[in-house]
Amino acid sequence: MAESAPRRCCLGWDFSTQQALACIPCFSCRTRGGVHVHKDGLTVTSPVLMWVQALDIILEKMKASGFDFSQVLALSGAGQQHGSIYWQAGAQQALRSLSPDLPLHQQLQACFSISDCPVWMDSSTTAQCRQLEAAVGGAQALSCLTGSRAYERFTGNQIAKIYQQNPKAYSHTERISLVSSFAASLFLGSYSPIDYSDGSGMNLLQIQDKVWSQACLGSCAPHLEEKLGPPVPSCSVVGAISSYYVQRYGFPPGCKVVAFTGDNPALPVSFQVSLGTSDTLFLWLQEPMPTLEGHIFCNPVDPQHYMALLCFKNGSLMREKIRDEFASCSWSEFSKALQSTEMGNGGNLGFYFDVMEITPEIIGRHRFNTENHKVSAFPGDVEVRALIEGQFMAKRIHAEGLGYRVMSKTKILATGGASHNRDILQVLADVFGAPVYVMDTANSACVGSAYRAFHGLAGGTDVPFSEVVKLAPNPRLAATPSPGASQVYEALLPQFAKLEQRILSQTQGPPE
């Protein structure tokens, strides 16, 4: 039988949280789960090299296996947001000087001005934080700006802290990478810019016009413009694929490098509800509303749009204990629940918070019933479905706080542990009055990043993402909304919103 023709193809890689750093051996970098938590509790970071063996590892994995790299036409990638690089005068020399005959974390270990950097999980720069926003007039002033009041995690507040502390290290420093950028200048050989969307969770980048802030560079370091370099649009080819690669792997001198983004913009679809341990919410906007919760990101495949993310932190774990204490510790008997009981929950309406949650800032379970008033508990069918609706309100009348609408096109896409639960679903197709959709893959980043790459080969900005994707394997229809749905939540919502706020009124006591 004659052999088929090869298979050109793009490429997707995620450097993000778990995937990256599953493949370093735990002798090497010396930390627990890929992060060192320091004393404080605090300061959580991670080694640069991690990442470099990471890419090392991968590589000599798949050349191993016989992948072809001379296949591959572009790659484009993703990086957990808000991790930061600090890059050592000189390293860019290095970076041009590869030899391949090498891994290259035996040639870049002089690159870093810091060798241990923040990551997403650092909360340490409180005091950085309030000086940013009141540096251009508040919360909300950096919120219309940024597209996020000031978080600790966020990178413009690191590197305010770093400069504070470390201010050495920072004079050393001839660029600053996020993740993304980092992972793509491996890729070059040379730094990469900042892509827009990434750079819109920094707390620097203003989201409208997408250049960098003036004055909350000023707030947070000197000459830091020049540190970042000029963002780009997430579509952008920012050049050809490094000799090194080519040398040592086999990739074609003409495979293009796209623009690294964040890994929460990497699979930019309209609608994406990802059902995890946290529960995490991503939109697309036209008219973003940035308010003191959530977030706004510049949308990577669309420079007209833009992307809402929004997280809740009782998640999974919360629909185990209630699974655990009213369904008999049974996903079986938690879907009977939701089935046996009607939509709306007969008007009983539940807040479940056994840790301070995030959007809103509420601790302990509320219950309250027909009438609006506070009960204790519900008999353990409706404790399921309070639990199930309540999350999905909370997320609907949030998204809309941030100026998203449903609209009769809308789909939304499910992932995430829960969205194997049918029943659940239903419920979130019910509440938000939209089909719901489920996806064969878990790796939904390294799948959006190698969609990016084909758009950005294709024209980037000048080819809709749409006509890259059409030909992409279709979701599955999972939900639909039940009749009567509609009528049901359009009366519950403005009730839970009301609730929701007496709860945050009042002074917190004791979860009940």
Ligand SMILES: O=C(CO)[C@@H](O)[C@H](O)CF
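Quantities reported herein were computed from a predicted structural model and do not represent experimental measurements. Only the largest set of C-alpha atoms that superpose within 1.5 Å between the two forms is called the rigid core. Positions refer to the first chain, counted from 1. First, how it differs from the form predicted together with the ligand.
- Comparing the forms between the two forms on their rigid core, the Cα displacement of Leu477 reaches 2 Å or more.
- Taking 2 Å as the criterion, Ser242 does not count as shifted between the two forms: its C-alpha moves by less than this amount when the rigid core is aligned.
- Comparing the forms between the two forms, the C-alpha position of Arg385 differs by 2 angstroms or more, with the core used for superposition.
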The other form holds:
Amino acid sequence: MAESAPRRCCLGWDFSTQQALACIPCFSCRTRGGVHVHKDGLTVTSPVLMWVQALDIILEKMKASGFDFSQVLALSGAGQQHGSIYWQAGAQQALRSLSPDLPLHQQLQACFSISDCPVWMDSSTTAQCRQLEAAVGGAQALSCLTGSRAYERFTGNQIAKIYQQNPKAYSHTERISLVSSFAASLFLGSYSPIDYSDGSGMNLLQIQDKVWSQACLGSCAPHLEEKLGPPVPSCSVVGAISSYYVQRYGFPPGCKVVAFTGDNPALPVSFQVSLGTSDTLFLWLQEPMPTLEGHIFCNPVDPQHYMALLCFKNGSLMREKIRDEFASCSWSEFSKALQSTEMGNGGNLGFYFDVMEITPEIIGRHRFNTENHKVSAFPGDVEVRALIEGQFMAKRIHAEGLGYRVMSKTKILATGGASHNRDILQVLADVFGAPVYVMDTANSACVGSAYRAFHGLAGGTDVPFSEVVKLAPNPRLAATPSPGASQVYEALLPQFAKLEQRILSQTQGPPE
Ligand SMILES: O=C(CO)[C@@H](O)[C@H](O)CF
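How about the form predicted together with the ligand, since we already have the form predicted on its own?
Whole complex next, starting from this chain.
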């Protein structure tokens, strides 16, 4: 009988906050949700060795489970966007000479000039943002150049802060990686380049020409281009896996590493709502429309196209807080509250931002009754629905502000932890008036990265990504709009938008 052909596969990795914590609970006691929120309430960092140790643990668990690493043809991955890693002078030599007898974290401990690295939740670089915008001619000019106005979490501004406040560490840094290219470097055993798509989240890359902007680099820090290295297309094969993994785990020597990218671009579909620590809306665009809100990134699988992203910082952590305060710390009670309240919540609208929100820049909890009067509280079930309806109405209003329109063919792919909750997805379908699909894994960044590894292996830009994923399992329909939903929310959305503007004007002062 003919022997069956050996199984072959591609691996996808996700270096996000939540995933890393899942692997190394010991960091959950040393950090809060995988991050350190500093005393200023604005600076937020993560220990770089947390990610290194997480990789050690995952690989050891896979080895112990009997996973056959020899079947892996290629791998790629995703990292939380904007975070930055600072490799100490000489670190590349350590990467190139890893001993297969030891775990990574024991060999890389002295390789970082900054041990606690800035991550996407940081909002401490407002001064650096203003300096950068002034250097290139203003916020809109920066948005047209790099796809975004200056944002505190964007890497260029974080690098500028480190150069200004810790010049010694900056001068001892031979390479600066994003979380995505840092993760790829671990597999390569040398520095991996930054890809165009995740590089679009730095306020440093010209998204049309796909080269570093000299004006932006010069404004942030000296000798920055040599520390970043040249950016590459996101579907590039950046090299073969390091011999460390061949000898320690049995990966084949020819296993290819395809450039890692940001967690949001990792799964490039036409309309994705990621309900994670932060909530993000990710839209496929053929023409960039840089504005003062949201972000335009280079498309990770089609170099002619782009992706628009809206990030909402008060995501799952906010939902967990409301669950704890109004649903007895229970998701089933949370769901019952949604089931027991009507679409439109009787006209009660809420805005819930326990940390400074990105879209738009508001902080605090703001509630309004059906007469648009501020109230201090709602009944528990009404609070739950007000949170979820508010989060999704905000997403629709700001997506339409970027020019996106919900069409009859619109299909929403929901990913992230909260995509497991069917009642939350029902509200999403009702507010957008479109069907919501889910993938049978909440680890969409991993799945997307595995498909991107296939894409890179198959020839990258010469092969349409749609060709690579056409045999992929279709997402599963999870919710369709309730009868009458469009009438309810078409009436509520303008009111919600007006109230959001009212809060903004009260907190930011009247528009100039
Ligand atoms: O800041 C963000 C996008 O701009 C977040 O979605 C991070 O990528 C989450 F890790």
